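One chain is shown next in structure tokens, namely the form predicted alone.
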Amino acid sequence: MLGPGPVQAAQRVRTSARIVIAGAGAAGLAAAARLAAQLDGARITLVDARKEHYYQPGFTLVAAGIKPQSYVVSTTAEYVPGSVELIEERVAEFDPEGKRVVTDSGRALPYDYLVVATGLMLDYDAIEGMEVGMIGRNGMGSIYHSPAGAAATWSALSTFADQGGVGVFCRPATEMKCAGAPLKYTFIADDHLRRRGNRGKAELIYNANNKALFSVPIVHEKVRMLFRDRGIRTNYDHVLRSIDLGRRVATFATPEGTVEQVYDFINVIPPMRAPDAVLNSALRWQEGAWGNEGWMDVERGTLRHKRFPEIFGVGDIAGVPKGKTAASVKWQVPVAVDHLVADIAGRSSDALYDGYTSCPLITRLGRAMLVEFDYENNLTPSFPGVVAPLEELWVSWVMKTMALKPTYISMLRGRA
């Protein structure tokens, strides 16, 4: 997780290639930095309308009352290499046949190579009755929405920790970024209640979307045991479909039909899908759930598009079995860049992404489990013999709350 990525080429490759990077989040900025460092003469264009950059791994910490809202906010421009052009517009259309990207102003950007790093879309509209303007009010929180949403969620959770009642936690039935975050927030709520002497006044319920709490079986079992020991009730095959914010009632779809759940606090995690520009393009998977959700049809080892070899997909948008975390970006981007640069240089690359994903799973304030795994659900600890992946450790907490952000910033600059 904190170790170096693949070594960059010692000598820059001379080229006049036009490279467009769609999206200036973690994956797009990291790709821009590495390409700028390895290529000489390339015209690299980064396209993204959002001026703010969000350190999304910190949203949970803001929503836990551990970090201020400002901790997760910076600017996109400060991480853009000097040789890279930043176009502050939204990507409206991908035209892989014509090898061009079209922005929302109608500007066409031709390319020789394209890196798609658009991230994903939080589909709050898929939940009937949901209003994002209500986050932080009437006991409803949502840690994913934004820095302000995370701070508002903390306000709602803090009130719940003072008063007790029924707390409901869940996750969507779609692919999602950092699937451990809903679990972390359940543990955080439990600990805040205990610290305020109100755990006996509260019932905590976690509604899993399927029959597992975590995609890695051994981690599922560990979380199941921790939930049991801490009195957190688990319901499987429960998916949030609608919410009545005034009545504080959430409706879940189950195999037996819909079930209403009254709550005093709820952490809403919306369904997630590809942005419209990818969803409505030829870049997405052509069938199955990944096609319906719009994820890019890339080779899982190289991140290269299966039908358009000059296109790569990295970060949340990539349609691969694992990898919607910042830690995954750290390992995906060097692989995709190595293959792209190899194409330009007329050589081949044997770099492969093995599905590495990391989840510093907070289990109480001051303790976390550093869970790292790959495509095959193998645990892949970065510090074997030092940090046990399924132990609740202070050092793992320190990594999450202190060490990861500097590493993340180094990744954006192409140095990690």
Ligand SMILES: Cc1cc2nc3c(=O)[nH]c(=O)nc-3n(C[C@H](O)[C@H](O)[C@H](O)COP(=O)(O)OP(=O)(O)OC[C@H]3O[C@@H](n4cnc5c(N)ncnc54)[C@H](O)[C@@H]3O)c2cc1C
Contents of the next structure:
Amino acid sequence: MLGPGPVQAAQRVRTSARIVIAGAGAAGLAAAARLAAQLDGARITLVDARKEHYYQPGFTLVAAGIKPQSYVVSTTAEYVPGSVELIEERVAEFDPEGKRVVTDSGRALPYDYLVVATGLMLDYDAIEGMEVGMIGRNGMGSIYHSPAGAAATWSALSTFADQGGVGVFCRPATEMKCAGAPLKYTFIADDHLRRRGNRGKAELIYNANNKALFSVPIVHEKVRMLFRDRGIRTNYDHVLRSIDLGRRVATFATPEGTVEQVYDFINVIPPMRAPDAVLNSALRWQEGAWGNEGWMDVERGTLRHKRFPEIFGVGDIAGVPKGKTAASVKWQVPVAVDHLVADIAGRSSDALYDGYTSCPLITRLGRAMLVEFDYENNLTPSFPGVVAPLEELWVSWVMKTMALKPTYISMLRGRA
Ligand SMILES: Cc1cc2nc3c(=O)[nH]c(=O)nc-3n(C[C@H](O)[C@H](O)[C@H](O)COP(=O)(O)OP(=O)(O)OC[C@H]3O[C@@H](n4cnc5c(N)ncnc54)[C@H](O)[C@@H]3O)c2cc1C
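What would the structure be for the form predicted together with the named molecule, given that what you showed me was the form predicted alone?
Okay, now the whole complex, with that chain kicking things off.
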């Protein structure tokens, strides 16, 4: 879990290279900080229209009622290194042949190196009947949408925990960020019902999109057993297609046809895909599901684009088999930056990203399993013998609720 350390000033490489970073979220800011620290004289430009910075791993805690909305909101500007220019616009077009990006206002930014860190897009429109303005109302929540959405989801869950009824949980069939979050929130709902003495008045249903609850088999098995013990009914091969927010009916596609579930509370997690600018560019995978969803076609070990070697893709946008967590960002960015700086310095780098991903899987308030794994589904515990990965531990809960945010902020500043 602990990432590579800070960069020493003595290692700085002198250059006048132009580096554009598209996206100033977790990965873009971390890349800017590391590049600014390692390069002397580079012209580094960050491009992102969003002025607020969201600490997204905290959304689950806001939606669980244990952190305020303000816990997850800060500003982008406070993390931008002094030597880096921030352009508050979106990239509208990637032109890898011309080695430039074009912003919403039509401004062209030529580059020698490009780091793409646009994160992903939540495709709520792909769910028929879904209206994000209704999050928090009439039993519909969505912890992914935004800080306000997470807070509104908490008020809907709290009402449900008082009254009981049918709670429906699910995840999309696309690649997604933090695949543990849908599971965590199901456990959190179960725990709130129990604490209020209303678990007997509620039925909880978890709809997996395929035949597994989690992509790592041993974690799937552990969650399956915990769900069974807690009386959470599990369906497989159920994908949310449409929702009737007035009647409170969710419709799922299954191999046997569509199935309707009437709910009193639902946590809608939409399909996820690359933002349009990447999806519509030559940067994406050229075929298969990853091509359709628009993920960047990068080497999984170096995060370097397979056809445009001066381009790197880090964070959620990277088309690699694991990742899409802030914990992965912490390991991906130093690798990509090492290769980029090596190119500038005229040397080679052997830095490799092994797929490290971590998921502090909350199983009740006060307990979590710190699940860490790599591309090969090996469990890769950071504290072997101290923090057992598949045990519900208080120490893992403390990490999730108290230690991870300071570590994340250090990562944005290139210090972790
Ligand atoms: C509910 C929830 C729970 C999570 N839980 C955890 C957890 O427990 N542990 C964990 O490690 N991770 C967790 N994550 C995942 C983690 O937050 C993300 O993986 C991480 O933020 C990815 O960083 P990123 O920089 O790729 O994307 P982001 O941080 O989302 O940043 C992307 C940035 O790109 C910008 N952008 C988009 N399009 C463009 C464009 N065209 N031009 C310019 N800029 C653009 C956006 O405005 C944004 O600022 C969770 C996420 C959610 C939503």
